[in-house]
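Single chain ahead, by itself, as structure tokens, in the form predicted on its own.
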Amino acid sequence: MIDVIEPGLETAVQDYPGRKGQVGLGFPPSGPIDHWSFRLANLLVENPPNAAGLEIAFTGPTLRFGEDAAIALTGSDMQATLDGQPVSVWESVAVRAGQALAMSYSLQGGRAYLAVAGGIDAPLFLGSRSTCVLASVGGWEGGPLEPGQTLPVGAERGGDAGRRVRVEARPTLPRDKTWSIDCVRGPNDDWIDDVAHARWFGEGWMISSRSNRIGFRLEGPDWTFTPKARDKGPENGDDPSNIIDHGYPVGGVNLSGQTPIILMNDGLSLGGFINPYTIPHSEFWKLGQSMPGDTYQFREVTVGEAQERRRAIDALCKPDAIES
């Protein structure tokens, strides 16, 4: 068991690949945000790749561990501390009963992954462990960590102290807070024109602090539109980002007035705004990793392109990734 101390400012249950299938019940996928770094705490425990482990964003969690245990951290170093000494990121650990795991804000990126062997033993909620903080399902008691819950951990234990990630398997962190995501057009790219489309891939965007797993909004120049957003049929809407209610996909650019809003793992399924572009999977990590005030530069891409990325990230995610 694991005893809540103190929660941090965001930390919550997920698991991989979370809960797909379930968007025509209204429920998105939920899941890890920078789900490379997740599946890699798993790997560096020996846990089954999907089994539940912690998102903690920003600054993390107090714990104390009942029993001895595995853990490991990946993604984002934020200070942690076991009884007052240093815990190494991207290697696994062992706790003994009664240690307490202590960690402080971000160094440098957005997200904390703590994998725990056995993983955490959340129930399940349609087929997933994921929390889902919007509708208040999944994950521990359907929302992120608050102090004195106890979570219960798997009875199948494994993982060794003293694993490592390889260098060339982890994700890495731009030191400028300046980000290259990768993005392609679609299902609405014909509603903006070209003045839009030279600004969007030629500009920096800067993540708003009114950003969560719902969304991402971000800050930037203004958007002009093709003469089909203005001359249209009373039932798509009176703003030139209004359409006809549409399904709407993870990742895509929720274009909200003038606002884009990257449409994340907790986010709408379908809605009355145009989505000009969608991030890929692949770049997901990145958005997990970024903090408000970063900067976001946009690189168009092809699907093809897209997928071949995801394929090399997932090529990454494989025991040989992990050395004693």
Second form
Amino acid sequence: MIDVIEPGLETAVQDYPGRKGQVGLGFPPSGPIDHWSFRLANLLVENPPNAAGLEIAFTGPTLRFGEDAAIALTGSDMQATLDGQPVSVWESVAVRAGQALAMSYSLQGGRAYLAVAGGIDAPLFLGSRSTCVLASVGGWEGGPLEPGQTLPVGAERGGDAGRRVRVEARPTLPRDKTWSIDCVRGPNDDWIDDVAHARWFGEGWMISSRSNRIGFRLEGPDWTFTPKARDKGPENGDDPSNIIDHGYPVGGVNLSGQTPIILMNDGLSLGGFINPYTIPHSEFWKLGQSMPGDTYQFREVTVGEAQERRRAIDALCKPDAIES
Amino acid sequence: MKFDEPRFAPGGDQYLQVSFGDDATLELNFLALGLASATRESELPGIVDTNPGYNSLLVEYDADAISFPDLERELRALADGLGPSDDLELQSRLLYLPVMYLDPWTRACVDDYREKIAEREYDPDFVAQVNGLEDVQQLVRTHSGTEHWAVTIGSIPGLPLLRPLDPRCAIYSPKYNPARTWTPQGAIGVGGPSTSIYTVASPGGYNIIGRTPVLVFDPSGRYSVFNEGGVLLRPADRVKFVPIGLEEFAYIERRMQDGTYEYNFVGYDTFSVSAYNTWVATLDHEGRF
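Switch from the form predicted on its own to the form predicted together with the partner chain and print that structure.
What follows is the whole complex; the chain from before opens it.
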């Protein structure tokens, strides 16, 4: 069992790949944004890939462990200590019953991931333990952690201390807060004119502080449109960015008026705005590790290139990423 | 307008969007739902999920099981196999849903908006006016005078997007600008050509004209009529709004609270697009109730 002493800014139970196959009923997948770091945390404590862990945003929690356990932290370094002693990121660590793990603000990156051997034993909802903030279901009691909660840990506990992720299998965070993000055109790229496409791929886009797991809002130059966006039936809506309600891909760059919003893991499943571009799955670790105020530079890739990049990350999330 | 051939566009590395046309006719939605159903039944490898829109279907796939070009080819064949929309028969249950139109809760919500955000008319007056209806009573007759078609479910979990099936009951209404910051749970909203039911208290942009005491999203598991995720309606279901008064509202609300409410679903018929089109062709589309 794990007692939540302080929950941190936004700490929630997630599993990978989350709640798949339910978007037809309006359920987003949820799950960890930086799925690369999340998967490595499970590998460090020898959990199965679908074991649930914690996603920890910006400022971490204080947690007390009820039993001896192997744990691992990956992703952002939030200056974790165990009874006052520093805890390394990217390594499995032994925790004894009664010890408290205290985390602070992130030194680099946006989100840390905590895996505990056995996994967080939250109830399954539609096949997943991930937290769905849009409907207050899944995860632990349907939302981010709160003080005083007690999280059960699964019984199947392997995992030794002292296992490390090989350096070459870890994501590398940029030092200058500028991120190169692969981006695929479509499905609605023909609503945007060439000038706006050139701005999207040519200029930097800043992540707004009004960003969350539902959507990342971006600030940048103005948008201009093709005639298709203006000469359309009234059922589309009044704004050039309005379209007749359609399904939204996770990663869709959803243009709401003049504001592009990347549809994140807890995003809306459909709506009446265009998606001129889609950010592929391979790039989500970068989204998860970026902070408001950081800058994205978008780089056009094909569907095939995006799929190759995702396969390359999947190949790193295997047991041979770990050394003891 | 319906496209001569369905169009295919990628949504990143995991999605493919099939579009049947560029307006919001029911015919295009019948095709989108027909393709969703055909895709599920085909047991194509690599299909993760299907997500219908008004005139499109977003297919999520696993690129390790099927490539984008192969998926496009398979979906094109399935879409061709649907034939004209007239040939479609869709599984469709009918739900009778009690609604108190012109209720005190949505009125209080509009009053609150007027006080805090912007001046506007009372929503039912506004919707009646922009649709050339005599008064709010005719709005109630119009809105409750037809079965509504579930175009799709989503945006947030379980939220139905509905459309009147009887063209004599079509209404069109501009949405709020700026949006409301809150809407009571169970509010019935109309926006554009659509109707929706607010599954939970939330911000919103549809004009609110009534409220149902019956939950359409309930993940608690109290009622077996809901699917596993607590979602009541599926795409291609139909909803008939039944006008009720304050006393009936209170009675149903109590039965909802003690878990004894009987959901009124009719499940013995399928929806035949050709029978529907034949019926629609007999109607005077300018007629109103």
